[in-house]
Amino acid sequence: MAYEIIVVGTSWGGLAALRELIRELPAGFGLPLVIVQHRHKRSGQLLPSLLQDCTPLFVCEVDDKAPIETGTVYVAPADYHLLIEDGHFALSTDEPVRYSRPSIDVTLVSAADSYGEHSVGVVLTGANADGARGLKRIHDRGGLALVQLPSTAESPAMPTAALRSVPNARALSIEQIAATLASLPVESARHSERR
């Protein structure tokens, strides 16, 4: 099974994770890696350039309607819902789910329902339950669902949440998440690549 997109959802203890499992992607990484982190929503624009520091990839917050490309790291805004459709994302400020915005579960749902079995789903590090229902939409679709080990992570609750929901969903540390996303195979580009 080829993919096309992978989307990572933490909270609390998530910069560490994050920083980790990005440092060690390769430099010609090859799909469109999109982060949910549950953060204030006057939180700025620091996260995209903390991110940044460690990896040879494209950083960036989404705008809305942006394309999806591959081989960037996209950042779901603060306050924003960030969904996924066939080949760009799109901004929403509805309401809250489970009290965040952007909700892990909103973003993974989207994915799923756009990419099918060539989404993959990460839920890592978090104090709350959000991506758990997200994560059982991907494995539904026949994506590929990973989870932080929850005795590595900094707050255990929302990968501990995540394989109650999906059982079957492969918990690894973040170094052997990394090495699995790098390994995995890449579906011939639908999209444009970034230039």
Contents of the next structure:
Amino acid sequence: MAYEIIVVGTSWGGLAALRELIRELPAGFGLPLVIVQHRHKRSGQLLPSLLQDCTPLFVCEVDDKAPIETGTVYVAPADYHLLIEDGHFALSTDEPVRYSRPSIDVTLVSAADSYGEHSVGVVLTGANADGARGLKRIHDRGGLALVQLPSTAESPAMPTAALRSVPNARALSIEQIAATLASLPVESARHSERR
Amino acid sequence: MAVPLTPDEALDGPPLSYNPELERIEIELLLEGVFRHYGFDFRSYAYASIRRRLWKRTEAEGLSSISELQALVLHDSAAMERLLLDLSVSVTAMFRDPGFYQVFREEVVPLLRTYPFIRIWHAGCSSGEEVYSTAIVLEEEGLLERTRIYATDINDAVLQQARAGIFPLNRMQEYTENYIRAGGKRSFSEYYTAKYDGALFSPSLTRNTVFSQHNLVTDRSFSEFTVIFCRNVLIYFDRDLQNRVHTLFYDSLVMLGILALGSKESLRFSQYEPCYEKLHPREKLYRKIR
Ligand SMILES: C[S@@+](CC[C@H](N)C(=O)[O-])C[C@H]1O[C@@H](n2cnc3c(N)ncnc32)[C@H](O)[C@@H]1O
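Given the form predicted alone, state the structure of the form predicted in complex with the partner chain.
Time for the whole complex; same chain goes first.
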């Protein structure tokens, strides 16, 4: 099974977890990695630049309709939902879902519906239950579901909720998640647009 | 974990068993039907968002397929009204993205000073908060007198609010903070008087403004502008329609005119990118150079 997109959701404790994860990814990493992190609506460009500091991969905040490119780390902008269509992103200012915008569920569901079994969903540390329903959609559509082992999470609530929602998800330490992502089979003939 | 869904946070999307290709056909048919029967053209709106909203409405009406929603809205105009509300997003704020207004004041205002007469178009102005915010900046910079402002939207209801110039009192604290962060030079409360639970903005701010209905999908250019604001509107359109609207803006801007987009909207994915230069690394302010 070849994968085409990875969505990582995290909330409380996310910055440290994300840095740990991104650091482990090799320079030639062949998939787009999309990060949805809850943060304040005025938090600006701090998160992308802190992540850029620890990886040779290109890190950027998503602009509306940006094409999805491999080997790039995308960060959902604060105060928008991030939707995924075949080959490109779309932003939306629809109401927050369960008090969150960006909502991890919304992006995971959207990845699952557009990329199906070619999608990977990852839920890391966080103090709420966002991501649980979206991860289930990834799993139900045949994609790969990974969850940070709750005992290793700064805030175990989110990974715990995700595991309850998707009991078959693989619970791993951040290091193991990074290793798993780095060894995923990647589509050899790349295409930026599937449709 | 069986997380129960309430309608207001429905898990945007079809049941698992739904076939995505069939779903796309149904959505296209519904939008075509709505266009031909009611004249509202959502056919080129961004698919992923339209799809979320259609499912939300489908669930709220207690239906289980987009085809059922199609039958309902075509035969029942009250249901169409409800769908229309779901499809129109008019959220806005005064000095939304304060950094944008600060850069506008610092980088664009000096350019505008070189014009004897300034024409501004706010396309998709919603209830007018953006129009009043810009007018305040122009007033403080002494440019409002020689500016003519056209503020348009597809939605007549929001335009009426814009004309009235009354905004919710409970947002004035937020707007005051935005105003200060945007580099405002006076006291924000000078611009409005509190009335009941509304803040009535000084009518002199819109003395040179015309509010009128204009549909970016179907209507043509109506003048030549020095500045066009179109913020957080294109985000609802697909790439095709974005390009068509960019043609309209390009044709409506004077050479060296300014195009202002929303914070997360970019010209980078449009065929017009080579025709503009960026005025700022972060804020989406562009100048037509060819
Ligand atoms: C989110 S609001 C943006 C308001 C303001 N520009 C801002 O940035 O705060 C989007 C507006 O676009 C308007 N709109 C949507 N489709 C349109 C169309 N085809 N033509 C003109 N306006 C449209 C909506 O009615 C709504 O008022």
